[in-house]
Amino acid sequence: MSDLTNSLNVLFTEFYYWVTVVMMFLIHVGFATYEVGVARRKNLQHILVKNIMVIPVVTVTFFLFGWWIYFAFVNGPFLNGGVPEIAASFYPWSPAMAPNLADRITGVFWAAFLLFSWTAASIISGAIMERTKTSAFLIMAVLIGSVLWIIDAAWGWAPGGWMVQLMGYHDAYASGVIHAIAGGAALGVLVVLGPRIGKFGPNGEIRNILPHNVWMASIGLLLVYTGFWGFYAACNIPVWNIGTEGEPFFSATNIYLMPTTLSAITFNFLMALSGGLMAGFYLSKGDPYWVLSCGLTGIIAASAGNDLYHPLQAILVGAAGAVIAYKGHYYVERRFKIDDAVGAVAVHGYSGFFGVVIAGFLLWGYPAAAPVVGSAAPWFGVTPDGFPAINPLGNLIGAVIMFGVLGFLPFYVLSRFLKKIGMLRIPRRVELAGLDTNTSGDGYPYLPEIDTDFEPIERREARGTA
């Protein structure tokens, strides 16, 4: 790097994704907590290993093949040409793939990508805790973290992916690309598991599966929106000049190379969140672990707009999603009899699905993505500037991949086969006595056991009314 404004550019933006990724991680330490505050003290250490053990098994796969899926398959199911060229670029043994002097963002921007990923895994986490082998989960760990998300961000957040280009698909702040498949996963596991041993009464009555500790579980979804703001610094090239070649015009933009600023997203991502915190107090009465969780809902619903919502938008949809997300989440526990343990499917699922069809319909005709050359034309129209148009159709059509095609449907098959061959869920047993029983014993082994894993349904609504 021999010109000064050139190097001083590259390294402000190795920089800067080095400090969104040390963000991130606060993002898998606030998952990790606020599962083990939900979890029975008989679970706690089990369900901490678990989320560590993701670090590990994602990170090295990640390498293997994860990223290099992420740039062969822009192109989609033979719809817009055949791999590129440049994904021969990102095998593992690669140069680029190694410390250089030549390439200093790689590994900074396949971190923030690995970070991600971890994510997506550490959603399914939560939702099947306290009756899955761990074998079981880490598989699912690597199909989430290292394959199918990493698909949909191909197709639906890569500047030229098919998607973007061919359909108008926005979603900017990964409302679908990471919480809709893991939402979609999620739901897709839990029919073939099962709920918890006692979820249910022998009349289908609901039995509530009280956290053991609820400030725990708080502090980790406050540690969670931490990491999530830094997850939106990383969704964005801070440095690009998206002017003419006689007008220069160098700004921030999105993951579509679109402008916007750290300001923007700012106001946005505080809106959101205000708005599925104040939907939330309201829902659930005041009920800490739900109120923070649809503080979480409003920002991933607003997610996939939120570089081009006004702020009055944001704690709108934000709000929208959180009683989307509660209500739902409740109705298809007591219509379906499934067993969400942390709420998971509705926090990110459907408040993810209902975030990119709801950015269709604000945002439409607003553009996608920067075209790109060679592509195919947009199916569904074209801003007055040649770009692919943002627009109802393309975001539904890739709302219904996300969550079904790409999430539901897969994990759905896996755990049918993992099920089969023995392999999904722990024995009776085990279940009963606790997964800590066998190797780590009790995790506050000086304090009295207490029995307050459960509360009848009846007390919790007259608590909540009270």
The other form holds:
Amino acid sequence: MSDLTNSLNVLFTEFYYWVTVVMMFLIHVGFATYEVGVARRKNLQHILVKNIMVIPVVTVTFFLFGWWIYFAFVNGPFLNGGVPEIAASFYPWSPAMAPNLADRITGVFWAAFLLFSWTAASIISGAIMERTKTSAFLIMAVLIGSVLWIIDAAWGWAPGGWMVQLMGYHDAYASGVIHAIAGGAALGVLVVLGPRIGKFGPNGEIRNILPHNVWMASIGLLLVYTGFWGFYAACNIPVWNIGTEGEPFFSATNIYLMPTTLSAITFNFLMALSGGLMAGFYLSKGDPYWVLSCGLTGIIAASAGNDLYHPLQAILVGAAGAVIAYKGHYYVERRFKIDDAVGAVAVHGYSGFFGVVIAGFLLWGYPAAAPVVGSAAPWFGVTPDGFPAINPLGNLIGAVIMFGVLGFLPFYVLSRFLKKIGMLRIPRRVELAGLDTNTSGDGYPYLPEIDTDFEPIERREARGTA
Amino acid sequence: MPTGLQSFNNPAEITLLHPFQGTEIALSIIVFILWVAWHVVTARAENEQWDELDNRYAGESPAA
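Output block for the form predicted in complex with the partner chain, input the form predicted on its own:
What follows is the entire complex, opening with the chain shown before.
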């Protein structure tokens, strides 16, 4: 750190990631606010604490083994090589994982990934709210936040990941590696967990369970947008030589060390958001809850390719993702009686899946990442420079891996296990009385309680089944 | 008793900053055990709370 230019680069990069981490904290603030707003009055404190406890549980496990997984699983392992030697630098007792004047990047880079881990867990939290035990959810949070999402990041988000090197997988801002996996995981839990009492009538009719505070839920989603913007910056490398040693050319890059700019992703973030909002407004006839959810959906759908899309492509992809998510949510709810309390499977899962697939078509032939020495030849084509090429098949298989293999399946199995040992669901009588009767009491003790149309139905159903 | 560094006069030669260097593996094991134990203890406590409430509500029929 004695050369000023080099030192400024290192210190700027350290500060850059630190800022993104603080911005991304708003994602968690937003999810907590949103989920509390969507919850009914009798459950809101339970939802709040469940969401807050993601922070310590995922943080400690991400320190103990999550960050190591990112480096250890990059080749599968054993799909495109073994466990790289560098993984040994990220055991929890390694010097890189401590305050260290010789390493100013690991801590902030670790934290940036950690904030993504919290997000993955929070996505599941909303879908399964109002009937899941906190202890069960926190096991799920560790599984997705510190194990499965970071495995998929190693596979499909690291420049040397086997999915990138062999399949040309491209997912710059995590349509698949965060959103599709978390949506698939939420669906795996919901299939086993079942709906809230009274959600579906005896003839399959769907009953609307109203949020206790739409305004709070809306502010929560706006906060998620804000944090998501920080997430976009966190997925970039701020300064990198994309030229050669002889002819350096410094640029921002995406996570794969391929060129993009902060301007490009700012264009596309806002255009994709706009596409989602406009589609959501049209589809839901102005329902604020769905307008804002579709805005988020728009960003998620375009995220896989927002490093390279034209803004007018981003708005169209965002709008299409919102349509798929909105229609998909109600189709699955109607057809399979899945009670996703916040539409998370659709907003994150279906649109994330779609986003990965469409990026394979729109960016067909672009370089995915620089080839890694010792890697096997790419399966689905190379660029003229010998880089693995982005292609539709690689991204389609990648989307299936994210949503199905690493998302749905493990969480379906875990939920079956938790259900078998009685750890998954709150007892029905307590669910009816409200989860805040546990210790917290009424969240609005000075306001009178008023029934909506749903509460008498819920009590009637509980009488019949309790 | 000094627990670590006693001078910052030569920053180019300083790497790790924390006290009690050399205890990192032991600390990792302790925190890992505490993490697992925390899940076990809190899950057990939560189940007991829900069961207790469930039993309390078992005698009450839901209001119409």
